[in-house]
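Just the one chain here, the form predicted on its own, laid out as structure tokens.
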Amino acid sequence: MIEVQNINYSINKRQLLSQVSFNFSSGKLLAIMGANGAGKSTLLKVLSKELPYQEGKVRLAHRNLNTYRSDELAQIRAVLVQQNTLAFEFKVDDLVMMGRYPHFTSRPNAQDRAIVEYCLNQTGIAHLANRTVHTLSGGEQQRVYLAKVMAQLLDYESLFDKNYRSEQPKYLFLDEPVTGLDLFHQQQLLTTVKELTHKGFCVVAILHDLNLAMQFADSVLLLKKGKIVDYGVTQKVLQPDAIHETFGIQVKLFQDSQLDYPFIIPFQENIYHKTARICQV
């Protein structure tokens, strides 16, 4: 579980976060979303210990964040950065066995490369073992990160039980995983992430896409300015009103009775009459 009290966060002056305050359990998938600016990257790096906050708690597996120390916390939280940079060239195997670096002290064992070889399955990648991360396309590096951090976190027992979910609370950050990928691959890494819930994992993601929150994620936290304007569950947040507030623009709910969750579409007439007001001033 995640805990969330009256966060602030401020650089020179400037309110980045103002008064944050959620609770979000284990097993589920949580959007962050809102406008460029809004503070979701900033709210991330704070959750997961990159950033210290200023004010409020935070607490994961109720205890506060401060008082893990990097390698207990490496064995329970992974984050999924928006870039990743290389100094040198590896293997896309040994850059996702660098994920089971907290869990040994020497050389892996039999369990780690067997968590190593799923991940890379399950992510698509597996074929790519051989070759150098730097050879591979965005979208392909984006999975092969993904790879990494779930060799980070997975336990050995759920390769092989479905339902098998760890005792020890798991936490997995993601800062807009979807970037780079195809529709095909948007959906495959959404997957692969929302059946890491099922093994128990509390995973938060910042996404920009509403359509695939809606279908993806259980509950949607939407910020500006810093600030959050609704958080609950996700078709009750993601709502004409909300968005409008969030993101400035009209939006209509559709049903499909093959769908169990309505897709949303932006009025577009509305962005041409914005731009259009704006030329003419």
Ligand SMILES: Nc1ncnc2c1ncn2[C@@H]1O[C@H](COP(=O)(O)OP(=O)(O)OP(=O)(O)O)[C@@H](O)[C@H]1O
The other form holds:
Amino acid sequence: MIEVQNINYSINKRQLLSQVSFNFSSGKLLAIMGANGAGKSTLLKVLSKELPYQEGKVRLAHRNLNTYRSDELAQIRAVLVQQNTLAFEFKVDDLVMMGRYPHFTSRPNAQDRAIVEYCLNQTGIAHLANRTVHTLSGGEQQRVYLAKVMAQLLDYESLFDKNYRSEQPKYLFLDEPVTGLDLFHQQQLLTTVKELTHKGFCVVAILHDLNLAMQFADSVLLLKKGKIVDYGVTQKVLQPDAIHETFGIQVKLFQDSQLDYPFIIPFQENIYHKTARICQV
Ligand SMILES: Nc1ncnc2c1ncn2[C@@H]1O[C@H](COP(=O)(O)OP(=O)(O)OP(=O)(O)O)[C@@H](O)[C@H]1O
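In place of the form predicted on its own, output the structure of the form predicted together with the ligand.
The complete assembly is shown below, putting the previous chain first.
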């Protein structure tokens, strides 16, 4: 469970988050959405304790975020940042193993190695295990970093037992995880992430694609200039008025009988009317 109460965050007298409040349950995927500069990454950094909030309260698993030591937090929450830069050359499997560092002192054991192998397979990068990370394409690297954060949070038992739930809640924060991925890998990555929610993970992801959010997110939080426009169940929140308020664009929702969620098409009013007139002629 994530509980956020009246968070304010400002820098150089500029208010980046204002009175942000929401509660979010474990075992679900929350999409944070909003225009560029709305404060999405700032909010994610506050939730993951990368940035200290100045006012308000954040609680993870009913405990004040500020009371977690960094080694405690490293065992229960992982963060996939927007841009990863590596100072040294690492092999893919070594980088994924770095996700296990909070769990062992000197050397990884057989369970750590099994978790890494599982994550390499789940993210479809097992064939790249011996490559150096900087020789991979941007999309391949993105999957390596996802494997690393999965390795950080997964329990060994969960590899074999579909119904296994960790005693400690796990929190996964993803900043634009599908940016740069092709269509197939966008679907694959979010399917993998969704499966983590079935293991009880609480996942918060910044997404820009309304249709991906509609397809995968259980809840959506719309942010504009650091304030919440709307928050709640995905299909209730992703409606034309709220989308217009958040992004300044008009959209239409369409339902296909084979889908259990609508899809969203943006349109510019003038273009739409012109096209409609042309079609009527
Ligand atoms: N250290 C900083 N100093 C000054 N302004 C900052 C700082 N960090 C962020 N900002 C500003 O805060 C606003 C919110 O930034 P943030 O990165 O949270 O936006 P975002 O919603 O994640 O945007 P994007 O979709 O472009 O990634 C932006 O206008 C940004 O320029």
